[in-house]
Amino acid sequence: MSLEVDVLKPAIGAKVRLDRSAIGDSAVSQELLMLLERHTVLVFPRIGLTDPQQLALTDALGERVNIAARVPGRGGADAVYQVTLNKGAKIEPEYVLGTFFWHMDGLTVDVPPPKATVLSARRLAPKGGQTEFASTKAAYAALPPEEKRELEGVRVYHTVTASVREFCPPEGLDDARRAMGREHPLVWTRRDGTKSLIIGSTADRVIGMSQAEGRALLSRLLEWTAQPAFTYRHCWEEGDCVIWDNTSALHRVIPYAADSGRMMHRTALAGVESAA
């Protein structure tokens, strides 16, 4: 069969119809795969996901993930992982702070990042709680080519203390979340020879330069892929689903109250394409 799609813009982004009852088909799944490599973000207005189909959509599309569980003191995680500021919640605050800033999923932990990620939503905040997507894969390609030379080889070491940098000092996590990151070139290539940048919050310090100069050249990447060309920002309905291919996209939700009552559920796709 093929899905209705309607393109959102020309670097990022694609809305598609999808009916529930279609969820496992193999040829949609690779169409899925398709339109995914070919726009980056996916969006499936209202589709209203129940837990088990968004575990069953994650898995027809490829090996699932649960990044959380890889966090120390976390092995027990649910396969939905929740992103709420909830009282009660079990993801620790600092975390979903985090996601106010420009970033990508699982640079910190010791599995290969997330192909894809999966979030519905449960429940909307009454203020802000918008994402937004940015495409590192159209803001590398849209360098001038001496500029691409002069990033091959360079890798950056990613930290969660990092990530919280903004907001929470080293001293505010624990010992292990302090002690959690994992180094990645700063120029991701996939085995199609696409490319694109791995970037964000999380990224610490660029191996062999300053922290001056490494923080700067982080600094004017970010600023160059947020630009309006390369993202997308999508406004919430209740029952959307939208997919991402995590090494392309950097994403960031507008903040929103911690008594909003906003509810997220998260799935991942596990990579498959080494970090070297």
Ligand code: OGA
Given for the second form:
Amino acid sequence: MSLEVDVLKPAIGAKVRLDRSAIGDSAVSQELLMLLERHTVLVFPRIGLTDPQQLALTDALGERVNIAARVPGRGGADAVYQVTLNKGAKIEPEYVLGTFFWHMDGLTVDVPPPKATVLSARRLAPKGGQTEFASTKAAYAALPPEEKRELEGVRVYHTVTASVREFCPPEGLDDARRAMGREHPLVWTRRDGTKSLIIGSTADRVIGMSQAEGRALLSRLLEWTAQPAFTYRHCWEEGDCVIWDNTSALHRVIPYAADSGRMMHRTALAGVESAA
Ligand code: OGA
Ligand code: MN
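What would the structure be for the form predicted in complex with the ligand, rather than the form predicted alone?
Below, the chain from earlier opens the complete complex, with every other chain and molecule after it.
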């Protein structure tokens, strides 16, 4: 089996021609996982998945995880999460507004961060709403050896309060979210030895460093990762689906208006803890 692939940028992104009828074929799934590892962000232009098809694609690639359901008190969250600011939808504005800032999914819940996120564009915003990705794998690989050595063993505490700090004080969150947090290694290590940085808006403090020193390190690494060579901006068309390697890339959406009608459907693949 060989899928038609167009590389978007050397460090990040590939466009894949996938027929919906091939979803579930195990050779296709293996190839998609290999492409995801190689390119970090896979774009399926106008594939037009229904929710059952998106769930089938997710399940074909591995074990599914519902990170929204990991928020205390939200165990009954739908299998497909609707990312939208639409009034009347079961929205969590503080969560969705948080997507405007560089982040990785699921860093503050009580399970390993998702291996990958699957996002489908159901309705576009007339203005804004493009999604940007930045490879923390390419960014880590390009660091000078002495900096890599300095980052070894460093651990970071990630919280929901940190992820909303630009627009919402801690008191604006409910008790459950205010209490959410989890420690992760700054350098994520896969079983095959490849490494990436785990950073972004949820990063609250570096363990064992002063607030100033820790936050300076985190923002320097964020700026380094967000340089053009490591980033890809996806300009959505209706029906596009994008899958990204969640522990190898940051992502953020260009702000869109609450009344834009933008609607994205999200599922995720379960991950495993870092090997070191
Ligand atoms: C998310 C997310 C980006 C987008 O749902 O976790 O970051 O473009 N979404 O809506
Ligand atoms: Mn996200």
